[in-house]
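Take a look at this single chain in structure tokens; it is the form predicted alone.
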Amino acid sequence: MNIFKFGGASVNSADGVRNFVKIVQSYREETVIVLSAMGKSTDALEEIVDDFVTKKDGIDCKVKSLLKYHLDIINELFPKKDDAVFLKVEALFKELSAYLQKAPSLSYEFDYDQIVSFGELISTTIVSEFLRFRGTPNKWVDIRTCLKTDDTYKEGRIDWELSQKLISQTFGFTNTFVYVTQGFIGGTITNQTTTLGREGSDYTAAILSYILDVDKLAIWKDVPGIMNADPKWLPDAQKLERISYQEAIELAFYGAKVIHPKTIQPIKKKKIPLQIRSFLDLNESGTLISTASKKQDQLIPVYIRKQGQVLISIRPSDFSFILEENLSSLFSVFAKHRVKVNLIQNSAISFSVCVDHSERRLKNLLEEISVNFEVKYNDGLELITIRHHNAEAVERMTKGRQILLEQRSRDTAQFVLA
């Protein structure tokens, strides 16, 4: 059985569909395709999203203007008689114009989930019907009957136990040899619908893969595999050929675009190995992600670019020292408006916490901690990580920059950059 996972840029286009059914066409055992929304739609969703909480005019254009993104490749797709795929996008279009003619509910996290999951239904639906066309037969799984999760939106917490039981029930590859479903989404036990965080299709992959036991797992992308920096940022970037999973649960942490943090572990528990492969060139091997000792991964410097990025500075008015008892209050605060730390320092009577930027997160954090403690902080700021550096690799990345905050261990440098 293959898990086979397709990000939005290898759908985000007539031809790149094209290529998608190429690719699974190619290959005759039992599949589960996982698909992300097409392109940019996500972006566009939250635009959306954003727009209708806060109640201002011009939402219909960008809605009127996705739905055309998507008719403009089904028009290219299909033939003009073949009606079965605009009605079925048309309705999910209905659907959310529908929701967005609501008020605003009093969670932003909640709107977000309902609104931005219509990508990833109209993606996978348009790909099973283009399958269908081309002679495949398919059965398309909304994801969200058996894929459970908690009520915390946004980033909703897999119900293990239920999920195991519904995905077995669902997967059953009984009439059908090939399922399309959504990453990305999930549903509460009363059928609200959830999202697992951004990027979140490989993490559904991934748990797909534990329940079903299969032999690997494949993430399609549009790099050759896991490379040691963005090469879009540094363009002589070297592919990782192997690396552990050890490996690969450091750089999702520290934020490596190229894998979802959550990805590792439901494969990892079970040794199944993940492959990242090219879309765009089928002949590249990608890398390949197993049980190998860290002594097999590939030393080299990997590099990890976090833009975007807030620098806050916390110390007790009363210029007493920084305690269990502060880390502990402040901590807490923290997890409560879901606000990611990248980096951590602390001294005597200051403590230092590196963030990835959400200005509405931001903004009640900054607030609930200014009641007891005194709050500065620099925003723009960039976290460069380097896994496995050399002296070479902190000047390369270091040269020219005022570094406001840097952490070193032996296996890792880290560097809070103006």
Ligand code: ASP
The other form holds:
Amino acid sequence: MNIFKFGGASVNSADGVRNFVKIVQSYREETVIVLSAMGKSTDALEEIVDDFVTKKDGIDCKVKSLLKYHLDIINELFPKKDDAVFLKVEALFKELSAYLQKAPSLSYEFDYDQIVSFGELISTTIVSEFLRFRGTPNKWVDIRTCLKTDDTYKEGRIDWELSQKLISQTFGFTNTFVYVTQGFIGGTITNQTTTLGREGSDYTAAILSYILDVDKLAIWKDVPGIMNADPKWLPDAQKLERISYQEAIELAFYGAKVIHPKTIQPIKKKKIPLQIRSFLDLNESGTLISTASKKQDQLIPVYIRKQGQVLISIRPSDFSFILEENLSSLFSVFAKHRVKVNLIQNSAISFSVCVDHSERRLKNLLEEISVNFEVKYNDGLELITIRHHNAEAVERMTKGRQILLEQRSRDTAQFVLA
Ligand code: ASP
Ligand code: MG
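Since the one above is the form predicted alone, can you give the form predicted together with the named molecule too?
Up next: the whole complex, starting with the chain shown before.
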């Protein structure tokens, strides 16, 4: 049994969907397909959420243009305008519009999940119908009925025990050879929709792989595999043929965009090989993530860039030092506001933290910290991580740049650059 995860870029157009079907049909094995929202639909839905909670005008326009984007694709794919797919997609848009007619709830995160999840519901509906139309019977599964999470909206945490039971029942492969389901979304035990964090479809695929004990997981992307840098940033980037689970975890943790950070743990536990492959070039072997030994890891420098970073420096407002009590209260404030910490440096009288810039959360965090501490911050920074660094690699990244913070361990060097 295979699990295939396809990202939004793979099905961002009618041609993309046709190419997807061609790939799926070239395999004759039991398959579960996990799919993201088409193209940039999630970004568009995020904008709709913002307008909805701030009660801005013009939502209708944005919903219409999202509908048009999808209708253009299905119009191109399906010759008959009375195909069931049209009704199904319109029904989903009606449901979305009905939600947007209501007043926002008191939780931004809750509304976010209820709205943004439509991207995956729509994409899987289209793709499942098109597979059927092209002669591959398949079953569309609403993953919210079996991938159960707690009610941490926007970042649902998996209820493994319950999901294990429900997912095994749902994907039984009796009378079904191909399943199509949504990445990124889940449901609470009271059937409220949750999401697993941006780019979370990889994680869904890993969870399903773990629970269903599959032979292998393939994630189809628009890159040849895992590269040692984003080729749009460093055009001389090279592909890594094979890496260990551990190395993949490290790369994802430091922000390599190719895989979602939570993806590797479940498949590592069951030693399920993960292949990152290009949906654009089927002859390309991709990158294999498996139990390779450290020796088999290619130890060339890997460059990871995170933009939009904020460096916060915090000092006690009185003349005290940064002590354990301060640290513990600071960490709990970061956790409470769910601000992701990328780098920490502590000295006697100040504590520096590099975090992702996220308007809403950061503002609340800074307000709370300012009560007891003096806070300064610098934004618009870059965090560069080099795995397997050497002098040449460091020089390449930092030459002519202002280094605001620097940290090095044997395997990893990190720089916060202005
Ligand atoms: N559609 C979601 C996102 O863009 C999930 C995913 O692509 O994995 O974040
Ligand atoms: Mg996506």
